[in-house]
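We begin with a single chain expressed as structure tokens, specifically the form predicted alone.
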Amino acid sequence: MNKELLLDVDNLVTRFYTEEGVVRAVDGNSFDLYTAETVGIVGESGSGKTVTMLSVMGLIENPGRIESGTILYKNEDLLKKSDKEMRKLRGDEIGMVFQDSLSSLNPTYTIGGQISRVMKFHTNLSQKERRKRTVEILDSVGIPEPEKRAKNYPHEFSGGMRQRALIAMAISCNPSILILDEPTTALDVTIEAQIFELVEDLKADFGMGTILITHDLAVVANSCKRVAIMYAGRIVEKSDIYDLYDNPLHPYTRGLLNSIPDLNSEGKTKLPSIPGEVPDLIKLPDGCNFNPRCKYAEDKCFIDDPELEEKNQGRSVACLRVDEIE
């Protein structure tokens, strides 16, 4: 399959104007996505991962505002599209699966009814055709007895089945891009593995490009080809997944990798952690955003603000001391 550039985000800036001050939620980020690949966006809670994807989807509401940058979907700038055009594009061209499956589904409609409503808005299928397509799509995501389960309500599904139903809804119109926002939170590891296996199958069948948002680098290890690490609203490292694991460049990435449990270790070993917390996005520190938590920080790190720079083909990092600590 020839790789087609689906999404090209360049220097995206999204801010929220609150009474407390300006929240720099997304601060000049760039990334891209090709057909049939999965890109991981990784970072702690509050790093700006979800806001980045909501910006792509055109779902930023007051007091938020996309300040600058471009979001090209198949060479069309989404920031120049009207609200009506974006509503058509969401679900039709770009689908998104949110973290909380129960709150993402309407409790007053059946699962099949909700999937059918999506298709009614985005397709010209008749009611009979939508009903047939709903059963087919539920079957494709591994829901047993799909014709029967289509008549069930969300509370009658388990957490894993609700997540599958959300994926079914997101892919019901065959989108080119599927965004998964922490799709396996609160699910056990067996169900998590099944969900990611399902996504891989769908990606192979439909050629979708997939973006996986997560706080867990272990989750992206077997799912993603490329990874962007976010911290305090910024991408601080971009890399092929194998290079990232073999040689993490940014101190924050190193901290994330060190905090992954090693199942082969013997005895009770205390996991290392990154000290401190993600900074307040209204009151970011001078210099590098990571300097309060970085053991490698020197005087220049508290003065100069590092830019994301390419180190070699396919690898970029925003760190003033990367060459010294590499």
Ligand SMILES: Nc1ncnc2c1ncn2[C@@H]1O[C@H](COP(=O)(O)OP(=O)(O)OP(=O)(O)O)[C@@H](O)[C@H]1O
Given for the second form:
Amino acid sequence: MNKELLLDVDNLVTRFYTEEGVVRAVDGNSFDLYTAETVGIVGESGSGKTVTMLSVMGLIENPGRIESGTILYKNEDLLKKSDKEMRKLRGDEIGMVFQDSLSSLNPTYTIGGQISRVMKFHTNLSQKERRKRTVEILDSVGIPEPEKRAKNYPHEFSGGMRQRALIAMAISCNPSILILDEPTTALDVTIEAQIFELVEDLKADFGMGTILITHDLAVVANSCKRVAIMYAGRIVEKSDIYDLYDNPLHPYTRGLLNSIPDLNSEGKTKLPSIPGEVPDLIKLPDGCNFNPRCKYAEDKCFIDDPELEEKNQGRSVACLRVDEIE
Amino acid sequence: MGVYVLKRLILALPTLFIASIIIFLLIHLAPGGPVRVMLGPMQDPSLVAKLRSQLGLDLPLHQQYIRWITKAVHGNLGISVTIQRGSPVTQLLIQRYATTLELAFLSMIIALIIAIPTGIISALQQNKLADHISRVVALIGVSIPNFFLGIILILLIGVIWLKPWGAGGFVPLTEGIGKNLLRMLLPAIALGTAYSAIVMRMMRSAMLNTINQDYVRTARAMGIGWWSILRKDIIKNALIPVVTVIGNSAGYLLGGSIVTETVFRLPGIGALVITGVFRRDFPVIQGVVLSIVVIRILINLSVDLFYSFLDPRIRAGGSNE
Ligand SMILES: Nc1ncnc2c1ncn2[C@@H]1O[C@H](COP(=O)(O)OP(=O)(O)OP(=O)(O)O)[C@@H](O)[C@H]1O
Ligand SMILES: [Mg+2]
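Could you drop in the structure for the form predicted in complex with this ligand? We only have the form predicted alone so far.
And the full complex, kicking off with our chain again.
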């Protein structure tokens, strides 16, 4: 399969104008996605991962606003599209699975009904055909007894099954892009592995491009080729996953990697083993956003704001001292 | 489902038991005993004794209770002693309830017709003009006591505008539904608008809460149309807490009916209990209070049933699984 550019996001800026102040949730991010690949976006809670994807989906609502940037999907600028065009695109061309599977499903609507409704809005299938297809999709994402299970309500599903149901909903119209927002945080390791296996299969079968958002670098290592590390609303490092592991450039990435004891171990790891906290996105520090937590920070880091710069092919990093630190 | 209903009915028995004891003891709270109170100043001792034994008041308390409750279970609530001397209380209740329930029902319909759409619009237009207007009106609606609204309505519409028909007074259903509705409309509006203010506020806040739920975002991310999201994701889930409030405040509607009936001179249960109190008709008072308790329990049960119909999570807990 030859690689086709699916998504090209350039310099995206999204802000929320709250009463407390302006939240700089996404601050000049650029990334792209090709067919049949998985790109990982990794960062601590509150670093702007979900908002980045909501921006791509056209789901930023008051008091939020996309300030600038371009989002090209198959060479069409999504920011120029009307609400109606975006609605047609969502669920049909781009599918998204959200983080909390229980709250992300309508509790008073059967699983099958919710999946069938997506097709109702994007296909010409009759109700009977949709019902049949719903059962097929549920089967393909590994739900046992799909015919019976389609009639269940979300609370009757286990966490892993709900996540599969959400994936089923997102892929029901064969989208070109599937966005997975922390699809496995609430699941145990075995189920997590099964979900990623499923995503791998879908990718191979349909050439879908996948964006995987996660807290967990170990998860990314198993399923992505390229990763972007996000910190306080910005991508601070972009790299091939092997290079990243071999030689992390940004001090934040180093901290993240140090927090994983053993890449192949079964135990899950949580990120915040770097001392300090993610800064408040309303009151970002002067200079580099990471300076309060960075052990390499020196005077210039508190004055100048580093830009994301290309180092060598496919690798970029936003750090003023990247050439000085070892 | 059948098992669930049965279970709920059995669970209601203790409530009913305690309520019945209190209602039964009511009669003995009157100073000097019920018979003396009933007979008023002229107290022929032989008459007192006769009435006492006729009412079974000479037996020990627990026996009196058993006698009373056994009869009540069989639908016999005794005989009216002053209001309609000699007629069975049950018969009186049935007559009067027809009016009260009609009033409560009409008011409920009027309230829902006003409240549900306004609540929805208000939530969708949050902090815009339509929202501000309906909230102010609702605030006024909640604050005005409905007897006052009733009096205003009688004055404004009844006396001035509809003068030829007269405002108060009652025409039974049997004399034609049109005439009956004409008389019931004003009281139903008086009671229904006040009640709609409560329901509207509830609907609005439930909608606002539901709009921000993750599943609404999921539906939007799947490219579902606005109308479908509004109906199936937002309104359906928002109705769940609203139904509870409607059910829990059905008591308010019953209480409101009693006041409204008095203002509009309707021969409902309210008028009956008030006359009962003034004329010391203890069997009637007991009958009314007991019937209100039973109705409350039945209303709660039907609210729960409707609730479980709306919310599958409850349905599962009650019947299968
Ligand atoms: N509707 C909103 N109004 C105001 N601020 C918002 C809104 N949505 C998100 N934010 C802010 O944007 C920032 C980024 O949030 P986002 O949800 O993208 O983080 P995240 O990286 O996905 O975190 P997590 O891992 O916890 O999901 C946060 O500071 C959050 O408070
Ligand atoms: Mg998130």
